[in-house]
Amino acid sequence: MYRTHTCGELRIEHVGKIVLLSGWVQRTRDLGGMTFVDLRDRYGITQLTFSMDEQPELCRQARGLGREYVIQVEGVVSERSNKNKQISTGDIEINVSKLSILNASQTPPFTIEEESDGGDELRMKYRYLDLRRPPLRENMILRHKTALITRNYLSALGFMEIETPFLIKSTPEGARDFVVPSRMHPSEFYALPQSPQTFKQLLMVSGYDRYFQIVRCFRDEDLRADRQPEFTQIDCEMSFVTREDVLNTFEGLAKHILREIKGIEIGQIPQMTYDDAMRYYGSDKPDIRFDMKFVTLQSTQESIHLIRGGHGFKVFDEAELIVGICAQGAADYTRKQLDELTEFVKRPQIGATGLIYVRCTADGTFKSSVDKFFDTEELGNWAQHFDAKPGDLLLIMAGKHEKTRKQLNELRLEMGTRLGLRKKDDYRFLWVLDFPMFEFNEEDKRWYAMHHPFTSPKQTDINALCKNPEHVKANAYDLVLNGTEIAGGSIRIHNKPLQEAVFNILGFSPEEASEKFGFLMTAFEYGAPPHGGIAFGFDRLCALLGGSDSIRDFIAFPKNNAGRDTMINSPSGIDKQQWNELHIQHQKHISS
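Please render the chain's structure by itself; use the form predicted alone.
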């Protein structure tokens, strides 16, 4: 037996008990007559004591222990004279009578503490050491609890967890596939699934009317803080449901997770159409922890003309859209701060050419960056339209419709951050509904599905499908948490003629559609029920619950920003024999 208790288990009621503990040496402290060792495992830390007077040889052995040595001790639980209220075992210590070194350790390349002195790349290289640190350990515990809560909740509602294949057929839509060459079928390839979409629809055809899976998915796309080449979804599908049935079911799941993990009751989740999200926030995933809605002063699309012409201000005169936000209480921003905001929106990632501001001063007057073009009366009219109060700051942008709204969205989020309105412990969910069914790509002059090609149009828009695809709304929905999309889904197409019509709009010939998705359309001819579903980004959800913007620290073994695993040095080359077995010519072999 290596241990009778863990390092986070012993309390004052265990005093006098002889115990065995095993774990890693966190630190040692030599105080002359006494040596103290903090012993750590994933459950906590327990202080060990060694007395030079009582057992000098054992004490000398303890002084030779290095950080991260793996040891076993036997001793008696005693009450600490100097209690440590920062740890759960802080009332007791172990008077050690036996010490065994189970494995020595080299000095770690960084400190394994709450705050480490190791950089990101170093800690990624030694990820197994980084995972010993308390913050990473807590992240893994949160992830485990969230998965367990999800499984129990869905199982109680009659959902079955069913595994779907990892080696599937490559599809032309969405992100790039990771492909796997087949040894047994030369020149043919599997693809790793970007999602189990078609398989979960086939399970609905099979009569398994409530399916879920916490499943690994793969996308060969550029990385950022909330993306990894392999990620996890809570993937779900239901038969004989309307959109409201799906929303109610998974709103319940979101509420249950927040209640169990954070102890928070979130109430009913509000809903917003895609069109309103874009109009008022310039984003299909608005952060509603704070207000600061867009206010339109001029729009050629909406026939709004609240700015009189003839002032000679070219930026406004040539703009399709003039729109802004009201930052409450920010009129005291200095010129330096306003210049910083201007430089922020001019960054290449945002691409604006400038920013107009209007200060609504405490005495009821207005000071702006366009005073030479607009008088106080005109500025006052703007402020009234914004419902601005003395002390508020108007920030206004102008340009083309879509581009300007996206730029103002970035500025809104920046102001929310600067004003302390984006609190990590404030959880605000939002359903975004009625997305456009299609989006047109000007480069290749064709329509693409905004979600995926299996999404059903809204029943009221089916007649417009072929004649006016730009007006068709999808029966789709996204769940947004604090400005991050954490789930997306739709009611699916479940009959062959409608699916064929959508494939036709997307530019698939009948032959291409049959070659790529013939199996699904054939299944639709055998009694496919109405069905719909949703998939949660599990890594993103865990990161937000843990108060982080990055999913990397909530994945045990993630990739870095270049898509590499520096710990195992992956991806890596394969030898010539493997190339030959896969019937693939290596580029070096071709060139030679």
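What we label the rigid core is the largest C-alpha set whose atoms superpose within 1.5 Å from one form to the other. Because the structure is a prediction, the values reported are computed rather than measured. Positions refer to the first chain, counted from 1. What changes on going to the form predicted together with another copy of the chain:
- Positional change of Lys576 between these two forms reaches 2 Å or more at the C-alpha, relative to the superposed core.
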Given for the second form:
Number of protein chains: 2
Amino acid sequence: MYRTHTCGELRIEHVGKIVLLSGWVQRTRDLGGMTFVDLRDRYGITQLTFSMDEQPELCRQARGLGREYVIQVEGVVSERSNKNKQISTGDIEINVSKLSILNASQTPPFTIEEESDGGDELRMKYRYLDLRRPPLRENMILRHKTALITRNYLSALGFMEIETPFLIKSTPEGARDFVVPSRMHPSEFYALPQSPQTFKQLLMVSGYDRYFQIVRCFRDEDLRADRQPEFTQIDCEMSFVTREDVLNTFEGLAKHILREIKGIEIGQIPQMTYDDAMRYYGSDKPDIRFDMKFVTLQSTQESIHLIRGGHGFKVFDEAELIVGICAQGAADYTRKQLDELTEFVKRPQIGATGLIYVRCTADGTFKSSVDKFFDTEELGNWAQHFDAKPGDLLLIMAGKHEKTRKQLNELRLEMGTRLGLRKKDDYRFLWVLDFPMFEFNEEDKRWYAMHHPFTSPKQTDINALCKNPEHVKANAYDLVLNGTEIAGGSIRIHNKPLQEAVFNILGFSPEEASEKFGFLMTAFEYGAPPHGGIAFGFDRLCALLGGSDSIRDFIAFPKNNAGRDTMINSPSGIDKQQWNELHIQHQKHISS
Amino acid sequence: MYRTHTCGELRIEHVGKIVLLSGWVQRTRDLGGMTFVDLRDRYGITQLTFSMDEQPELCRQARGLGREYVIQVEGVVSERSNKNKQISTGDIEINVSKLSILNASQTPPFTIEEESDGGDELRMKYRYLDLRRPPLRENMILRHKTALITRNYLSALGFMEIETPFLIKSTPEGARDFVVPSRMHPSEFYALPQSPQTFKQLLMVSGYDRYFQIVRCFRDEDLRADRQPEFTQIDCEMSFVTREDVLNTFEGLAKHILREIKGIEIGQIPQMTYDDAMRYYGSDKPDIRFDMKFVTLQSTQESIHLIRGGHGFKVFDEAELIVGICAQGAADYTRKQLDELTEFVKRPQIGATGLIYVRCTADGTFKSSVDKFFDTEELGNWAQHFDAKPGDLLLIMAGKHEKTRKQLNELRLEMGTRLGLRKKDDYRFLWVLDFPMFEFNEEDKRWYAMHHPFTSPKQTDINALCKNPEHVKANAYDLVLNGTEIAGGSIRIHNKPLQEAVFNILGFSPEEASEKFGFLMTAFEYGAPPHGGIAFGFDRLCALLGGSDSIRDFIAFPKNNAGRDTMINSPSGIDKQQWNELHIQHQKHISS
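Take the protein just shown as the form predicted alone and give its structure as the form predicted together with another copy of the chain.
What follows is the entire complex, opening with the chain shown before.
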């Protein structure tokens, strides 16, 4: 037996007991005749004491213990004179009578504390040491709990977790597939799933009614910061449901997770159309922890003309769109702060040409960067339109429609951050509804599915499908949390002719469609029920629950931005025999 | 809204309620002026009635419904005059007032009933229809429940489910890897995990103490019947544990699953050494639902000589081993039955040259196939040694040690089946302990790890490691259920020198060992705790709980014996662009 208790378990009521503990040496301190060792495991830290007077040999041995040594001790639980209220075992210590070193340790390459002194690369290479640090351990516990809570919640609602295959088939739509060469079938490949989409739809055709799976998915994309080639989804599908059924069910899940994990009760989740999200926030995933909605002063699209022309201000005169936000209480922003904001929107990532401000001063007058073009009455009109109060700051941008909205979105988020309106412990969900069905890609000159090709158009828009794809709305929805998309789904197509029509718009020939998705369309001919579903990005959800922007800290063994696991050194070469068995060789020159 | 209730929900107390149901048409029957439709969903079957007198139009529409049509009906719940006690909704029926066809169906290619008329291939191609059949649906529900129960049980014991990566590194030991070519790193590959073995050990080094994961694993092996290239494990690891700690913990899990899933209380699980399993059952996974232990009459290995020589029976005189079983109450086996048994052991899969029987007749005499060599006294001695009673049948085989034991194992299982001693609802677990550490492969002339190279030798055998690898026992254990291995595990090596020594015996050069497993051996130098674990074959476990020998019926979308998914037609070709992006081409000729 290695231990009678863990290092987080002993309390004042255990005093007098002889116990056996095992764990890691967090630190040792010599104080005169006493040596103190903090012994750590997953459950906590327990103080060990060694007395030079009573057991000099043992005490000398304890003094020789290095950081991260694995030891086992036997001793008696004693009340501490100096109680430590910071830790759960702080009332007691162990007077050690036996000590054995279970495994020595080299000095770790970085400190294993709340904050480490190790750089990213070093900590990735020694990930197993980084995982010992309390923040990462807490992240893994949070992830475990969230998964378990989700499984129990959905199971109680009659959802069945059904495992779908990982060795599937490469399909032309969506992101790039990882593929697996087949040894038994030369020149043929399996593909790793980007999601279990078609399989979960087949399970609906099979009558399983309510499916879920917490499942790994794969995308061979160029990695941006905080994107992983393998990621985890909470994947769900339901039969005989309308959009409202799906939204209600997963609103329930979101509330349950927040309640269980964060102890927070969230009210009903508001809903917003995609069009409104773009109009009021310039984003399909608005952060609604703060208001600061867009106010349009001029729009050629919407025929809004609140700015009288003829002032000679070219920026406005030539703009398709003049739109702004009202930053409450920010009228006292200094010249320097306003310059910073202008620099912020002019950065290449955002690419604006400038920024107009109007300070609504406390005395009811206005100070603006366009004072020489617009008089106080005009500025007053704007302020009224913004519903601005004295003390507020208007920030206005002008230019092309779409571009300007996106730029103002970035500015809005920046102002939210600067004004402290984006609190990590404030959890605001939002449903975004009625996404466009298609988006046109100017490079390829073709339509792409905005969600995926299995998404149903809204019933009312089906007639417009072939003639005006640009006007068709999808029966698709996203769940946004604090400005991040954490789930997306749709009501699916469940009949063959409609699915064929959508494939046709997406530029698939009937042959291609049949080769890649024939099994699904055939399945639709054998009694497919109406169905719909949703998938949550589980890594992202955990990161947000943990108050972090980085998913990497919520994955036990993530890959770096080059898709490499530097700890195990993967990917790596394989044997000549493996190449041969798979009937492949390295491509000497790209054939065209 | 598609439904107010499911098809398994309505009871006598709902009579009078107006309800909305959706589901599949199981069958329609016309009885004079009435048409009856059985409406099916995952939850049950509800009878719908249509009256030609009252609603002729609706009734005609109902008569046109084909099998597996998806329909929605509105109607009033009524008490049935002819109650059906077989189904949970058998007290009621729905008098339908509205009917809409949600989706038509072609006639399914096979019947969707308890037993289908479709062949294996057809049912695999239309797997989504086969999955509608009640037995498969029950299997999926059992699998879902078993997974959920396992997760909750282990979580309550402090185990954390931690997801390990799927894109890892190809290693030389064990089965063949599936590999994934890297687009970003030409000529380099990821490998899909055969198990998360090294990662779970690293999690122990990280101090996570108790880990589990229900996780997909992959092996690119030539497929035998009932082996799948992807399969699921309940993968577990614990720190600061001895073998007994691991056995106790997972004995608890096994008991819990049997209690929750089958309503069966199993007692303490017996333990047997590998040596005893081989001696008494000729198998490392004995089926202990029945006794029928091997009895050795002669063994050159063990110096047992219970048969007096000089009888001129060459088969015995030349045998290293003479060993048999006593089939209780089978003395009345006919000549024909005994011939069948002889044919059974002579089949090429078993390969025995013959079978000797001794009938212990009711009157205390003996009838044997070797009567002319052995007299009654001699046969009586044997019978006594077998502890045989009048009415029993002795079946004896002779030959080389290992081969004969294996042959007798097959015969024992066959006799168990013939005598009705292997009942599907009788669940007998057995721990098999103290496996040999290594096995020598005569072809390669090298040692292989019997479990895997991370398994610790028994403490007492460490000294023999280099000199006598054949004598070294591993601290490894298997959990056997009804003659099938359902779990295997071991206490692991946790220090670098011992791991290096084992790699050395397995024929790895220090460079190879370091290239493939350097990360693990480095990890052992930073405070690795003693640890051990186990992995359950989840597909197999579910099959046994479902009373089946076939794992395929417990996997939603299995592959066939050629590793092919005939439903989606995978593996399949990929685009020229994909080949190019992966820097690979088809190998024109095998380079040597």
